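Single chain ahead, written as structure tokens, the form predicted alone.
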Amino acid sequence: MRLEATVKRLKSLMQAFDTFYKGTADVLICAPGRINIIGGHTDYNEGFVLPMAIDLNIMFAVRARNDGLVDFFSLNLHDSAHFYLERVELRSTPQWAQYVQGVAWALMRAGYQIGGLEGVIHSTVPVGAGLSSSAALEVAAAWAWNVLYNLHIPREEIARIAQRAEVEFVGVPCGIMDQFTVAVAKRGHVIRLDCRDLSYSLHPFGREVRFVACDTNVRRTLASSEYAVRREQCNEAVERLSSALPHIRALRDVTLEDLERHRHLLSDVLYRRARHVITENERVLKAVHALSRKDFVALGRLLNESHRSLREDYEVSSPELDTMWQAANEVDGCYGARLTGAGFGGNVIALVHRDALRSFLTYVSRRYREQTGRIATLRPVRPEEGVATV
């Protein structure tokens, strides 16, 4: 079933490229969204993260151009953008067509020579979930230059570019967590990053299990939220804890011990943030080895953990997220669950046996909208592979 519709879709994206532009796309390109199973927060803080790509992506059918415009159309929201490589000005675009401006604007910045293209995307990935959408559009932006115009930039290097496209072009002080995953995930693995040096390692993933991404179909907007706000926290508590800790340069650096002998530098509020941040690090490492021994008990209950953290410490849960968290452990045969993604909104995770699948589905649905009055959405979701020409 996920075949046949994989290929309607294909169809349809083609159909619609040749509608608008008359013609046959040089390449589909298709790029993942993401769910981060622990370390929120932890990347701008240069710490660890444990996400996965998963099959919820960006379809892009493009070709190149050879007088310098960047046009292409949205199926999602049925609008158009187009701008001039030798123009590429904030705002002269529709807000959602910003983030391939930006990747022009990263791609230019970074010395590469690119030329025009036409395109037309389409998005199975829900915007403002915590589920990267940005960072998958981005990437598959990216990508769509390096193969229109054989540019041969590693893997690594796109993740990079797209993150700064985010960052300095659209103004959304993200670390490289999103475009990272999207760009170097493998099918059936997990990621283990050090947001320092990006070194990683890849992780299978069971069959025995399944990820749940369980939308509140509550939404934020991540540049006007409150995470600028938590990143500013965290650099001035590692601002002051470096008074008495000199060889600091990131909360990633302050161990639990560390931050409790110095806890008169900070206040309560920057005590809390940093908290989580030092706690969240260890929770992924003991992820990892707990996903080695397949041990879903103990990974449940660093997820669980994971949460509480997020929503009393780093204060970025809502009502609703808590709704869903609490729905999905009632469930017997969920292991745990956490919000996704920078939180006020969005997505649930919840770690379920494959057997429990069915009953888990149809409990949390009726109970989230017992609760809140709204209706839930709930994708089981597997992992994926990072960007790739189709």
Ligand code: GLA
Second form
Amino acid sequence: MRLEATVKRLKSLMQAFDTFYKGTADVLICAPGRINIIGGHTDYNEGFVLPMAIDLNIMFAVRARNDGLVDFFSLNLHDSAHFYLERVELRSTPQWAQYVQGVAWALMRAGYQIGGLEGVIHSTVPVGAGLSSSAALEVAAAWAWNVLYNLHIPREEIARIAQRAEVEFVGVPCGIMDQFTVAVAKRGHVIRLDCRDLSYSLHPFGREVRFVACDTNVRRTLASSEYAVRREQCNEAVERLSSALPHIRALRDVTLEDLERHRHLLSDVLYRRARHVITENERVLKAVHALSRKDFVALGRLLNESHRSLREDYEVSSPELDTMWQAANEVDGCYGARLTGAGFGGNVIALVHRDALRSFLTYVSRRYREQTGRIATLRPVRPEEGVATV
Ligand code: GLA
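What would the structure be for the form predicted together with alpha-D-galactopyranose, given that what you showed me was the form predicted alone?
Starting with the chain above, the whole complex follows.
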């Protein structure tokens, strides 16, 4: 079934390419979405995260052009966009296409010699759902230029360029986790990433459990959300704490004891924001340990603690996310769950024993509908490869 669906998808991608641009594409690129197992809102605090790429992805059939025009079509949106590389700073494209434009801008600013391209995009990563559809698009675009123009850009650098596109061109002040995961992930593994220096290690993820991405089908846009406010609050907490702790550069450097000792320097809100980040970093390290021991009970408990901390201290959950989280935890064989991504909507991820998968899907969809009147979309996901030429 999965193979059939992929073949069908590839066929329509190729057909669309021929319709719009005549002939065949030079390359076909596949860039995955991601879930973050644990480490919510720690990346921009120079902390730790534990994400994995998933088997929902963007496919980009693309060919080089020699006239400096970048022209592409989205099969999902039935919308096309184009811009000239010499006028890239104009932000002239529709919102969805600015991620591609931003990547062209970031590549040129980094000194890479790129030329035009044309291509068709198709995505199975839901938009605004916390599964990194934007990072998948950015990294797919960066990879397209990398391959078509033989740029030999290392994967870590692709991640940095894609992040710069999002922060400085599109204007969403995100951390590095999403782009890094999409660029660097390995099939069957999760990534323990230190967002301070981008050092990372890959850890195998067993087959006895599955993550299920439980979509509330409530959307948010990151740019207009509270995300930027949270970042500022973290910076302010660091600034205030550094009057007593001059060595700190980020919340990553603050221990829970430090925080308690100097609590009087912070308002209640800043204290709780900092407490989330500090305890979440500890949870990531414990989660890596639990995973290596295949201790899914311990891992599930950490996921639940993370969700509570994001809900109460960081305040980025929503009624629908909490309902989904609760429903997931009511199923025997579900070890734990948490919201993933920025929050305020989108997905909860649940860690489920393989044998309980069927009952999990049935129970959680019914329960979520009963309690919210909305339809959930539940997607069991597997750890996938990062961006690749197919
Ligand atoms: C979004 C951002 C990431 C990260 C998460 C929260 O996905 O793009 O950089 O900050 O939110 O963990």
